[in-house]
Each structure stands twice: as C-alpha cells, then as structure tokens.
Amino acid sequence: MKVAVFNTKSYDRMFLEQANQSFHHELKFFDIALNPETCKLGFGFEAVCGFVSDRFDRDVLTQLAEGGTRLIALRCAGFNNVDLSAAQDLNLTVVRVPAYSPYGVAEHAVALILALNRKIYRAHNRIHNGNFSLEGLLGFEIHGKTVGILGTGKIGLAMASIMKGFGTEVLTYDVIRNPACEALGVRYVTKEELFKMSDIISLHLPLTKETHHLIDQKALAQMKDGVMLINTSRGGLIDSICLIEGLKKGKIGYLGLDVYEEEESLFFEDHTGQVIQDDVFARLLTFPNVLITGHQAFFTRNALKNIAETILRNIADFEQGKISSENEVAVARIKR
C-alpha cells in the first residue's frame, strides 16, 4: 500500500524501513508535520501515517479523503489529535499502536521521581563545576511513601509493579479496575482519596473530554503540601496555569513533566538560541524543583521497533480487511 508518513525523524525512518522489509509497503517520508497547509502532500496515498503532534481535524481529514486516503495510521497510542466523528463521517478507518512501551514509559516516570527527589540534575551540574557541597540536595526515602497512580492500563500496571518494589503503598484510580493491578495488592480509591493521601502522584490516563484538566486548581487544593506530581501521559490532563500557582505556594514540591499542554509548537524540534514564546512553559523552567523532558518517555529501541512493526502490520491488515479490534479506534468503541 502507498503510505505517506508525516513528521518523521531519522529514527522513524530507520525503524520503519527495517520493519518494512517484511511488509513491502511503498513508504514516502515527509519531515514536516501534518496540518491543513501540508496535507495535500498526502493526496494519492491510500494511507497517511502521523504522530502525536500531527493534526487530524475535520478540515485535514476531509482533504485527505478527497485525495484518496482511506486509512489513518497513528504511530502512537493516543488519539486525542484525531476528530473521530469526522473520520466516521468520511468513512476513514483509524488505527493506532495501543501498547508499544509500557515498561519504558513507566521507567521514565520513575526516573523523573528519582531525579527530582535526589536532585540528580543539580548534583551533576555542581560536580562539573567543581562544587561537591551537599547543601540543598537533601532528599527523602521513597520506601514507605504513598504513591497514587491515575490510570491502570498497561503503563499504569507497570508503574504500580515498579513502585510496589520500592516498598510503597500504592493507591490507584480508574473507571475500570484492572485485576492484574489488584493482584499486586494495590488499592483502588476515589480521585479525591488518592489526591488527599498520596505523597507522589503519577498520571497514566488517555486524554479525553472526561480527563481534560483532571488536575486543576480544585484537585491541587486536595493534595498534600509538597506533593510530587509526575506526568508522562498527555499534557492536557493538567491545567498548566494552575501549576505555576501550586509551585509558588509550595503545594507542589516536585514537578516532573514529559508532556506539556501546548507542546505541539515546542517538542521534537531543536529551538536552541530561540526565545520560547510560551510564557507558561518559560515560567515553569524557572523553578528549581521542576524537571521537564521533551516527550521522550516512550523513546526506547524496543518501543520504536514495536511501533514500526505494529503500524505496518495494521496497514497490511487493513489491505486484507482484518484489522485488529484492539488497534482500531472508532467512535462507538470509545463511547463505550
């Protein structure tokens, strides 16, 4: 099948080309992101492949459908950047990669926890400057703390397993309970109980209308003073403006972000030497207890290999009329 692959980096091409040796699709790579101005490049391609920062709104999908596209193939698990109602109206099939690196994302969340707690980034910079003082580097033992995990899918389950290994009490919240999580000995509670009792809170939820700004001023007010907040899921789960006030008042003692609400114009590109125009993001960078990475939690060799193989298999399955129900994203299924 002819596939237009947007928003590609060198690593995307490498892993997709390696995986395609088994599928033999006709892949055309475009460095630029998909949006209303660039989507014409996808005309004539039966499948269009995009990433989290590509726009699949009604305008883009309408143009792609008119250009002959029948399949939208996402190189990610999230689908909040796709207008599913429009896709349904236009008879476009949408597929994704639901689980490509649950361990990698969970491990990155733990890395943020450890780096924030033990001030690893500050200690590293000090040592390189010849400063071996321990002043200001005091941390705490994670053992015995209470960790709240919002979302208990595959990533949340991996996170719960790791945190149980640290000897913590793990509280979880999700609209659907995961028996595998319960088997670990974690305890499901309400959001309010989780906010109130947790020393560390880690987000592992998809971004939907229901979860948008799940962490807002009201939620922060329910949390412990000095709480550690970690987000490796989707930036829109948190009202970013509220973070500033929470940090200033000491409600948030530690903040680790791998995603950001307005990351589309920032992440995955080199902006060295440029002035960041996002005032909220620039303000977050000024706090010494904030650690931000650029949506790299998924970025492991295992994940890129799994993503490439799964997305190409999804395309092949579409050709043969046998798409996996787990990998297809449909309005009816999401509403259930």
Second form
Amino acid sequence: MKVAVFNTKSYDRMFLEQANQSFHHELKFFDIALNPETCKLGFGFEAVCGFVSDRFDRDVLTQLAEGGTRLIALRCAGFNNVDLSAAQDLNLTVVRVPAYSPYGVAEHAVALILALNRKIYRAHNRIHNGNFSLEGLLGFEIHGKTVGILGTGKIGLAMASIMKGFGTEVLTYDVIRNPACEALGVRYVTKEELFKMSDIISLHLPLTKETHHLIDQKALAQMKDGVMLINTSRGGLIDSICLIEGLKKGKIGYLGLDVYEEEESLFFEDHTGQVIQDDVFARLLTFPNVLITGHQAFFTRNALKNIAETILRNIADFEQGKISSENEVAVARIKR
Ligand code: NAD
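Counterpart to the form predicted alone, namely the form predicted in complex with nicotinamide-adenine-dinucleotide (NAD):
Everything in the complex follows now, all chains and molecules, and the chain you saw is the first one.
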C-alpha cells in the first residue's frame, strides 16, 4: 500500500525500512509534522502514518479523505490527537500500536523517581564542576513508601510490578480492575484515597475528556505535602499552571515529567539557542526539584522495532480486510 509517513526522524526511517523488508509497502517519508497546511502532501496515499505530535483534527482528516486516504496508521499507543468522530463520519479507519514497550515506559517512570529522589542530575552537574559536596542531595528510601498508580493497563501493571519489587505498598485506581495487578497484591482504592495516602503518584491513564486535568488544584490539595508526582502518560492529564503554585508552596516535593500539555510546539525538535515562548514550561525549568524529559519514555530499541512491525502489519491487515480489534481505534473506545 502507498503510505505517507509524516513527522519522521532518522530513527523512524531506519526501523520502518528494516521492518518493511517483510511487508513491501511503498513508504514515502516526510520530515514535516501533519497539520492543515502540510496534509496536502498526503494526497494520493491510501494510508497516512503519524505520531503523537501530528494533528488529525476534522480539518486534516477531511482533507486527507478527499485526497484519497482510507487509513490513519498511528505509530503510538495514545490517540488523543485524533478526532475519532470525524474519522468515523469520513469512513476513515484508525489503527494504532496498543502495546510496544510497557516496560520501557514504566522503567522511564522509575528512572525519573530515582533521579529526582537521589538528585542524580544535580550530583552529575556538581561532579563535573569539581564540587563534591553532599549538601542538598539528601534523598529518601523508596522501600516502605506508598506508591499510587493511576491507570492499571499495560504500563500501569508493569509499573506496579517494578514498584512492588522495591518493597513499596502499591495503591491503584482505575475504572476497570486488572486481575494481573490484583495478583501482585496491590490495593484498588478511590482516586481521593490514592491522593491522600501516596508518597509517590505516577500517572498511566490515557488522555480523554474524563481524564483531562485529572490533576488540578483540587486534586493537589488532597495530596500529601511534598508528594512526588510523575507523569509519563499525556501532558493534558495535569493542569500545568497549578503545578507552579504546588511547587512554590512545597505541596509538590518532586515533579518528573516526560510529557507536557503544550509539548507539541517544543518536543522532538532541537530548539537550542532559541527563546522558549511557553512561560509555564520555562518557569517549570527553574525549579531544582523538577526533572523533565521530552517524551522519550517509549524510546527504546525494542519499542521502535515493535512499533515499526506492528504499524506495517496493521496496514497489511487493512489491505486484506482483517484488522485486529485491539489495534483499531473506534469512537466507542473513548466513550467510557
Ligand atoms: P492501557 O489502555 O493498557 O491502560 C490504560 C488504563 O487506563 C486502562 O486500564 C483503563 O481502564 C484506564 N482508564 C481509562 N480511562 C480511565 C478513567 N477515566 N479513569 C480511570 N482509569 C481509566 O494503556 P497503556 O498502554 O498502559 O498506556 C497508558 C498511556 O500511556 C497511554 O494512553 C499513553 O497516553 C501513554 N504512553 C506514553 C508513552 C511515552 O513515551 N511517554 C508511551 C506509550 C504510552
């Protein structure tokens, strides 16, 4: 099938070209992100492949459908950037890669926890400056702490399993209980109980209308003073403005972000030497207890290989009229 692949970097091309040796699709790579202006490049391609920072809104989808596109193939798990109602109206099929590196994302969340707690990033900079003082580097032991995990799907389960290994009490919240999680000995509680009792809170929910700004001023007020908050899921789960107040007042003791509400204009590109225009993001960078990575939790060799293979298989399955229901994203999925 002819596939327009938007927003590609060298690593996307490398893994997709390798995987395509078994599929033989006709892949055309574009560096540029998909938006209402650039989507014309996708005209004449039956499949359009994009990433988390590509905009599949009604305008883009309408233009693509008119240009002959029938399949939107996401090379990510989240699909909050796709207007699914519009896709349905336009008879466009949407597929994604539901699971490619649950361990990779969970491990990155743990990396943020450990780096924040033991101030690894600050220690690293100090040592390079010849400063071997331990002042200000005091951490705490994770063992015996209470960890709250919101969302116990594939990544939340991996996270619960790792945190159990640390000897923590794991509290979980989800609309659906995961038996594999329960088998680990975690305790499902209400969101409010989780906020109240957790020393460390890690978010693993998808971004939907229901979960948008799940962490707001009200939620923060319920948390322990000095809580550690980790978000490797989607930026929109947190109201970023309230983070600044929370950090200033000491309500948030540690903040680890791999995603950010307005990441679209920042992440995945080199902005060295440019002035950051996002004042909230710029302010977050000034706190010594904030650690931000640029949506790299998924970024492992295993994940890129799995993503490339799954996306190309999804396209082949669509050609043969047999898409797996797990990989197809339908409107029903967002109506919980
Ligand atoms: P999943 O679908 O396996 O699990 C999501 C869980 O959230 C499910 O158990 C579901 O029941 C629960 N849930 C959904 N809506 C809810 C609500 N309103 N209230 C309570 N629980 C709710 O997904 P996953 O594979 O574990 O991924 C989770 C999220 O991680 C993805 O949606 C994506 O946004 C994010 N992600 C980030 C990266 C990264 O690189 N940072 C990579 C992959 C995925």
